[in-house]
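Below sits a lone chain in structure tokens, taken as the form predicted on its own.
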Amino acid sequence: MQILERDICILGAGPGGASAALQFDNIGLPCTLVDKAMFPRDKICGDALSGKVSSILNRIDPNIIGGFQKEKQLQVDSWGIRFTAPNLKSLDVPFKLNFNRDEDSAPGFISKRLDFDNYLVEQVKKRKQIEFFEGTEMTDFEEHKDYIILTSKDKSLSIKTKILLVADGAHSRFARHHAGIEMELNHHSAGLRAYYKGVKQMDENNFIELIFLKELLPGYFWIFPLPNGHANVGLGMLSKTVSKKRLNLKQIMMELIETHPYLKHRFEDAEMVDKIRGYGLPLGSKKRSISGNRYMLLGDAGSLIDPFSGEGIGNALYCGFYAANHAKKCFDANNFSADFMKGYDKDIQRVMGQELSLSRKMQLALRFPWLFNLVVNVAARNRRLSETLTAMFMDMNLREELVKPSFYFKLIFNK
């Protein structure tokens, strides 16, 4: 067995823990970097990058993402989102007013997380201060005052670490067994994904669609444009409604393609590129704790995903910034317990914390589908309010007028 003695350890190679190892390289601090899988690998995810990846890669270097946009084979340009009532109307909210392709840059992406994850994980190859094993599960974790010690599967390898950033997602065995953070139905959703190619009626703009039909509430299905005509199409569900009511959806989601007015016709020539997989999606909309003595937990792992969106990119790229910065003020103040971890916590909080509460208000308004039809059918019709919502998903303060009742009631007797 390799025995390694290391200052930090990082657990997961995804955006969370590749934008850690980046960060630390930043500020010089070395690393090691430990993932069970071989890269490229692929993660079952919508693909869609909002404008937080752009914002968080350009602090971490701005040649990361300029360089990820040249990649044209890899990625697509988006341009804003297509929101689809119950009703079926639909409404776009461009990312940016009055935009120019020509121009401007595009504030969001669309990208296979096979091709995004490899291109950051090539970034961190890059960097001879960061120590990476591939291809390593690590399935063994001892916890001391002083230190904490990882395990491979095979035995092959063990790191003693002095801090711990755990990024290994969703299923995370150190999240689970020794942070506490439970699986919660409730906080959850169930979520399908699969590729096809030749779906019509993809926006010019590659806006990406959110599509709420009723069967779904209070979750949805979504198109979302790749490169070369190929898209990601899925749904996504809240967990405790799955549960409660047994639901099969992989037969709900064929049945919406092949049956349902709004998506037959555009699928009628498409043809699925692969098949079908599902995957689960640990929702923030319950605030938890998210580190403790010598580590800290990074976005899956820390259940930090967007509870309306579904957005867990760039939550989870914020997470390996801010835990980075974080674990330099432990070796700074030589603190690395649980109280002086819950600064990281103060971090993620500030940072995400209104944005998460507003959503899980978001995700549960649509247990009333009629308040969402109303908004469209109102904005569609109404310029400034459609410019007023664009605003409001790029302001916070904005967006939490769209949680209060006094902003329906004004929307109801001034239409």
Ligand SMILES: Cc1cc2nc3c(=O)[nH]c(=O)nc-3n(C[C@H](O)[C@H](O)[C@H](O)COP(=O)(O)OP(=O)(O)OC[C@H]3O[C@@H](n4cnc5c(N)ncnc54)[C@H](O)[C@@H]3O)c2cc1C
Given for the second form:
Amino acid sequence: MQILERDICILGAGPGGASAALQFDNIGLPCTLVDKAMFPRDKICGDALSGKVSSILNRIDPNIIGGFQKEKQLQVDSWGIRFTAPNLKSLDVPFKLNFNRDEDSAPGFISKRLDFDNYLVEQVKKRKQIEFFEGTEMTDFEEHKDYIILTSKDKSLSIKTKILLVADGAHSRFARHHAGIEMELNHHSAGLRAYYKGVKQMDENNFIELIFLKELLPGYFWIFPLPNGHANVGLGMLSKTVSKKRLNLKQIMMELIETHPYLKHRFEDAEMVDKIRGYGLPLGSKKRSISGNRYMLLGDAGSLIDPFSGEGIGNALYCGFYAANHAKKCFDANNFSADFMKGYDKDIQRVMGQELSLSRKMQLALRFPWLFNLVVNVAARNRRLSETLTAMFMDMNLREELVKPSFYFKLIFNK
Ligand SMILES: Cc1cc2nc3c(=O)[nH]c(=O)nc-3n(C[C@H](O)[C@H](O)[C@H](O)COP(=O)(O)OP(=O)(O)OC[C@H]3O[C@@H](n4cnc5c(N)ncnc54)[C@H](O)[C@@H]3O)c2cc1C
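Having seen the form predicted on its own, the form predicted together with this ligand:
Let's see the whole complex now, leading with the same chain.
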């Protein structure tokens, strides 16, 4: 067995782990990154990259997004969201008002995770200070006061590290068995994804489509455009509902595609180019402790997916950035105690707390589909409201309005 002693180890090279490694390199700290997969590797996902992804990657290295945008076969630009309410009326909400595709840079992208994650890993491989082990699954963890030891499943590698950044995703063994993060059905969604080609009526500005069918509430169906006329198609639903109603999501997804009046004509000539695959989404709808003595949990390992939109890539990237910066503070102060690590929890709470709690309220509001119908009906004829909805993407205080009864009172009484 190869036994290594390292200052910093990152477990998982998805968006959370890769961004942490890149940020360590920026601040001059060598680190070791380990992933069980060989890249490129697939990750079941909707593949939508929001404006958050560009903003945090630009803080880590402005060349990353610039380079990615040039790779036209890897991604499509996205300019907004088409929300379809339970009454089947649709509302287009652009990410930017009066956008100009020739002059503005795209606020969002859609890219298969096979490509996006590999692109990030390629950036990692260019950095000399990052030691990267691929195809190495770490399954055993020993916690000691002054270090943590990780050992691979095949016992070929053991790493003794002063600090561990845990970014091994939704099924994180460390998060469950060492950090006490339980899978809670009420704070967890089940998601399915299939790749299609030939879906009709895709938007010309690549708006992603969130379709809130009454059959799926509080979950939703999605259709996201991809390069080469392909589309990422899927659905997500709260695991509590799936378990309580004993639902077979794959069967529901196929039935909707084949028979639902909003979907069937769009899929009549479409072909599935993959099979339906499922994966869990640990939601950030509950505040949890995401650090402890000598470790921090990043992205899905820390259950930080947005409970309304299902977005987790941007949050995982932010975690990587803040976890690396916090680790630097630990080395400067020579303090790796659980107490000192709380600084990382505070950073994450400051950056994501308001948005996650608002999204939880919006997710709960989906129990009242008529509210959703009302917003879409009014916004379709009221330009000021539809512009306000666009502004809500960026302005969290404005988004707070969406969960206040007064907002709906004004809509009903046209105040
Ligand atoms: C169906 C579905 C749809 C989604 N749609 C979207 C979307 O459209 N947009 C969005 O922003 N988010 C979406 N998400 C959420 C998003 O996929 C995650 O939030 C994101 O991947 C989290 O990144 P991460 O780095 O924390 O973990 P991951 O991306 O899961 O990366 C974890 C890495 O750890 C590695 N690993 C795991 N275990 C070990 C081990 N024992 N040893 C070594 N390595 C290990 C894995 O190989 C993997 O590379 C969706 C999720 C699902 C399930």
